[in-house]
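Shown here is one chain on its own, the form predicted on its own, set out as structure tokens.
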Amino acid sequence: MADAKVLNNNQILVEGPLPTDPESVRLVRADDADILLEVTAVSPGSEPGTFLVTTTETLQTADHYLMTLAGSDLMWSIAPSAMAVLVAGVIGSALINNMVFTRYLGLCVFFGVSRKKETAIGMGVTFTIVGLLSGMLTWALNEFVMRPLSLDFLQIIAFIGIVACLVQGTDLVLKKVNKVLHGKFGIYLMLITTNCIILAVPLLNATNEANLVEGFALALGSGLGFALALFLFSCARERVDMAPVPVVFRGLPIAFIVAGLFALAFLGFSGLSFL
């Protein structure tokens, strides 16, 4: 398999033997193979064995494509890196669909521990390593044991257990480390357990048939999308707790309507694209 890269709107850079003749090429989406995308000319590059094919398609850098050659063996798979995916998918799961401001999941322990800073400071990294591990152990479930087995059914039971088992070597370790943290997340550490955020990464991972470097990514970014909305409405509400707030207005009603705020400005990251 030959190298190749896409490298605008409408041209890919492409490493090896190639004719010039348009028509032998055969370029496709690798998910859907059956539709072939028009290929109008093909030039050499500003490389020795390099070339440039030029489509009439508007291309994605995110996108798989599939370039073979009429009567040939050879083929072209074009993808982006593992990096690429890694940061983008990290970034896209933060910012761009964070699991609290735009899919509104996780929002009992979001509103429950973040009346102070520091609570919400050390549930965030709490919920990130809880939901790291659970997402990679739940993909290597889903993908070497219920995949193969067709045991799709029992998804939300096997990964509900994997979370719990964490969440409670979680509470029996930060018990020993750090007993005053400890007891200022209160029931909302158990809670973890069933917290839509922890359940949403595995499950939309198996959905999806996400590969190791994605879920991984979809993993890292839900949870410190999570830890940022959580450190930035700790740090909102302890100012609104000083303000002259009406009393009809204070507690959870102006904590909802600074939530609202930050969901609104997170609607600014919608459409972007990092790859």
Contents of the next structure:
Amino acid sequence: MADAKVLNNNQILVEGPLPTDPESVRLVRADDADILLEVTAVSPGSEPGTFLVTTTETLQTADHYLMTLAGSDLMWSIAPSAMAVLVAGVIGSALINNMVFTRYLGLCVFFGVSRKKETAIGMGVTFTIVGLLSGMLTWALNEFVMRPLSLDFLQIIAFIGIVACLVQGTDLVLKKVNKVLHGKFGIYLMLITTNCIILAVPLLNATNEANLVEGFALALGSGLGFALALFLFSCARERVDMAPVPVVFRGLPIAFIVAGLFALAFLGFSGLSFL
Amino acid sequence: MSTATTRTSPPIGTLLMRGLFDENPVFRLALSLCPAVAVTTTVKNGVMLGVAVFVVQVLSSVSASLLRPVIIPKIRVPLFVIIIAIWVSVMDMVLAAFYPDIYAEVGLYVKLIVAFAIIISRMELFAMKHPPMPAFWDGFGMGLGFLVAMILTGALRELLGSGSVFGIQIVDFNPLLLVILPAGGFFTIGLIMALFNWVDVKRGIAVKDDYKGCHG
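After the form predicted on its own, can we look at the form predicted in complex with the partner chain?
Everything in the complex follows now, all chains and molecules, and the chain you saw is the first one.
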């Protein structure tokens, strides 16, 4: 397999012999190999032995493409690097598909601990760390134990068990190792078990059959996204608490309206595409 | 939280009313919000998840109440979680088998019922201290409260967002897309909560604004 990479929005740089006839080049996305991407031109690249393939489609560096030639066994696989997958995954799950504002997960804890900036930061940090740990543990369990043994139906019980054990374990270790830190973050640890995000990450990973990098990116991104959402929301809520809100809207109702406004703002990220 | 003493169980009517209005899990206790906002874009999805939670709540409450004598208090929370997880797995498989099309949309949230604070809090606060029958009615009331909340939110959002209820076109107008969007769920729930508060004000009860969040 020869080397190839996405050069810009609609050009691919290919190493190896290519006919100059664009009709004979077959370019598809790895996800849906049935849909041909239209190739308009094949031209020689700047270095000898390299060619530029131009298409009308907008190419994404984070996507995986396959290229074949008519009447030939040659195949090019244009896959993104692990780093690109990681960055795209983290940004995707932290901003574009923010767990709180677009998937509505973890709302219970979200409304519960967002009254003060201090608690919001504490919860955000604790959750990101524990979420990453549990995400990796459950990924390994799913990949090496449950999938080979076809134990899919035990997913829910196994994942929630791991999360509960991990939270309890972290609590014990933290208590022994660092009393001060435990006094500060211990209370948030206990709340994590009721946070749906911690369970949603392994379930989503299992459904998407994510590989290690994708799983890591989702776990990290959702943790960071939750922390960000919590911090922003607590800043707004500290101010709302001071504001003269109509009696019937006081407390939770106005908090929901504010969260709705945040969700509207996060919609702006949905057009975000980079790399 | 009402002060239910250890042995005397409140009458069925009180239990039902508590779940439906006074301590409505979604609009009052603000527990189990994730699905309430997420799947209520149509009534159908809302009903499906509402029924799932209802069944899991009733079964878990009764199981916890039946197992009272053998549950060791120190490890009760993990045991509760396992009981819930078992019933959720059952529910998950049943729904996936009988309603595959709706399940495709709300499947993730059905699995996440395990992490719902409302179910475990009812087991801890009520089922552990009462015999199976009152525990059944308490679970029944809370589950029903959740189901009603889902139907109410779902109907409101579907009506405003696409002018239909249960997929049947009712009014013909330019749909308010905002209501279907993620943000719309938050707005709708906020408005219904305000409505509940308004009813309280009319009944002459002071509005509580010292919400402390879910306790587990």
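Positions refer to the first chain, counted from 1. Keep in mind that this is a model prediction, so the values were computed, not measured. For the two forms, the rigid core is made up of the largest set of C-alpha atoms that agree within 1.5 Å on superposition.
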Superpose the two forms on their rigid core, then report whether the C-alpha of residue 170 is displaced by 2 angstroms or more between the two forms.
yes
